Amino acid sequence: MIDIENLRFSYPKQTDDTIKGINFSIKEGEIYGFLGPSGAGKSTTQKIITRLVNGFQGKVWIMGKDLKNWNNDYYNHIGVGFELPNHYAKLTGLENLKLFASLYDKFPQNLMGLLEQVGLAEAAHQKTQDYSKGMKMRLNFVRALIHDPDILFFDEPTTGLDPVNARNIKNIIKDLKQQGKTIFLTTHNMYDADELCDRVAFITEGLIKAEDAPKALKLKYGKPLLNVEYEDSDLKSVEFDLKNLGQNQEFMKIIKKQRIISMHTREASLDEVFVKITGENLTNIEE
């Protein structure tokens, strides 16, 4: 569905370019997680694939068909959930998804539904300058799905909310994956790319530095360790690495004469990997 060579791309009056040469090609029906720290490129490839701006290096094909051969039916085929949410305040929720939908050459999906699924069915018909933060930001990502386009791009779409609508949002975007819809996700946010995304890729100042699904990333850069909890005249827990774990002598020893509280094993986090493989950390980062 997207397929990206050497693509490279440098601001008005910026020496140093911004998207210095990558590469990357996403499936049918992906979710793909494009992973960086603020700065990193992520925002401007994906106002680059979807014409935002313009000025790039390299080779953009979408579905099959050069991003510069494309007339203004490119817009019919995708949708944008923006990181930061924008609409026009007098007009109620409902309203701005109509005029939004009216843009469209296709019949637009049942707007109040979309409006139920993300919890905005009361406030329907209050302006937008009356929503919360949260709110907006819900609003902001059903209005990507108003017109059922084959490719979705979601910059950073659980900020701002409470767990309780993030995960919604996310059981969204499964959802949206059943149905066969192809997923550009940006974001910093290593659990929801780690839940969500079947390949992530990590970049950092313009460059693609390591690509695969989480779990493979996981497995070679990280290192599984099992962690035991037991009692020895006061609550201890210690760490051991899972490889020839029955020949560990320590490990031997804590289960045949120490009272286990908890064992579990703990492989390595997306955000673990990432520092590892970019020393860059993405913890607490805010765009």
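Residue numbers count along the first chain shown, from 1. Remember, it's a predicted structure, so these values are computed and weren't measured experimentally. First, how it differs from the form predicted together with its partner chain.
- Considering the motion between these two forms, the entry in 239, 178, 267, 27 that lies on the hinge linking the two rigid parts is 267.
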The other form holds:
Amino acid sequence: MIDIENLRFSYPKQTDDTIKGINFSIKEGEIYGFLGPSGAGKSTTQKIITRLVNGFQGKVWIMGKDLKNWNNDYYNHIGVGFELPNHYAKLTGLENLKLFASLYDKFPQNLMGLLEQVGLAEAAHQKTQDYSKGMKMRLNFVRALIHDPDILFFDEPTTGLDPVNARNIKNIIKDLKQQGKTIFLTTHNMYDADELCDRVAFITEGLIKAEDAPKALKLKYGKPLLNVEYEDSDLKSVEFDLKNLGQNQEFMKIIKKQRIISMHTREASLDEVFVKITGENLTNIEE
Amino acid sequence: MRSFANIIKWDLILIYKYGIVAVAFAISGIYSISLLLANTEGMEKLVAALIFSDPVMYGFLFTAIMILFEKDAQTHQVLAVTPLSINKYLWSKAFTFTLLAFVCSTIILLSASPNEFHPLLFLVAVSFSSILFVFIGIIGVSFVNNFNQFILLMPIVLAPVCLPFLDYFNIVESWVFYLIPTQACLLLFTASISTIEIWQLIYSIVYLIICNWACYKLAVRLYKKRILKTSRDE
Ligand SMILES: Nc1ncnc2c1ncn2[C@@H]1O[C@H](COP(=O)(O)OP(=O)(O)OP(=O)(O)O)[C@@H](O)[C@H]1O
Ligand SMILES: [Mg+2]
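Since the structure above is the form predicted alone, I would like to see how the form predicted together with its partner chain looks, so please show that one next.
Next comes the full complex, this chain leading.
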């Protein structure tokens, strides 16, 4: 559905490229995650593919057609969820959806139903200027769905949401995958990426440093650990590599001599894999 | 075509919700009452100038206000990912404000009750002037980020545009004024309630078509370059 080849891009008046030559393909029905720290170029890549910025180098094919050859009909096929809220403040949530829905060729979806899905049914007739940040983000999210597009772009769809709403959005994304939608998801939340994405790309400083299924990345770069808590005058906690655990002298000594409080295995997180591959930290960037 | 009709509908709703319609009616109301109270006998020129300043106000100022509202809300980028083309977006603004200008200037015209009236010329005068100033408004607003900056910019744009009034009220006479499109607007408004020379009529229509087209083209370019593509989201 989406094929990107040697994509390069720099913003006007900037000497350095923001995107420094990236390649990736997204298959139909796949959720593809772009994972990286702030300023890595995630949103920029989304903006290039959705044609909100122009003047890139390289090749972008969407549904088998060169992006440069698409006319405005392109937008009937893609839905864009923006990073930050952008609504007509004086219009209600429902009116906002109606306005944008009226510009697409397809007959609009059940707009009230969409609002319901993200818990905005009660606020449907309230002006968006009176919405909270989380409500605006949820409206952003469903607005991408009004014309039932084949390809969806979501730029940090769960940022600024409470856990319940974030979970709900993630469930809807999974539903959309079930319906066969192709989804490009941008995030710096590794848990979301891990849970939702069929494949993820690690992007830092405009380059893709690794790309694979989350599970495969964790297997390849992370090692499963055993975490042991024991009492030795005070509470201590140590981690051991699961490999050759029986030959690990320190581990043997602890289980023989100390009072064990708890013991559990821990899978390497995508976060740790990220640090290992890119040398950069994801978590301390998150707000 | 359906999307064009729809965006016009929503632009009309928006100018109503932003309170722009209310302000426009209030201004025309004040103008109308003044004209009803004054004796406008033999004052065709003044009436024409007054009516002309009306679509100019709407077109120029209100377009700028509306686009600044939208810029603030960052809805331009959302419109940009719908099938609606930039051309249609801009013409919708032109159409919306021209309709408003037409209603308001008709109210003012009625209260002036001129002896002569040529409806077709009046329609042409309102549309051409309004469209021109909508596009000038878009060009102007593309250079500013907020309303305060726009207020500072206004006299710079409006001063040259107002120069033809000097000729119009016989203060200074020069052919140079014919280079400024406002001259053509003033002539057309005069033509709609009085008489002008035929060469002036032809000049006005032809010159305004050229200027409108040029301003439209420039507005499209600046909108793409300065309003849409540079709008950084942070
Ligand atoms: N309009 C712009 N003009 C110039 N530089 C820009 C513009 N937008 C973004 N940049 C720069 O491009 C780089 C990448 O920005 P981008 O928004 O793509 O990052 P991101 O990965 O989405 O980060 P975040 O997680 O914070 O959203 C940054 O260094 C940013 O300063
Ligand atoms: Mg971003």
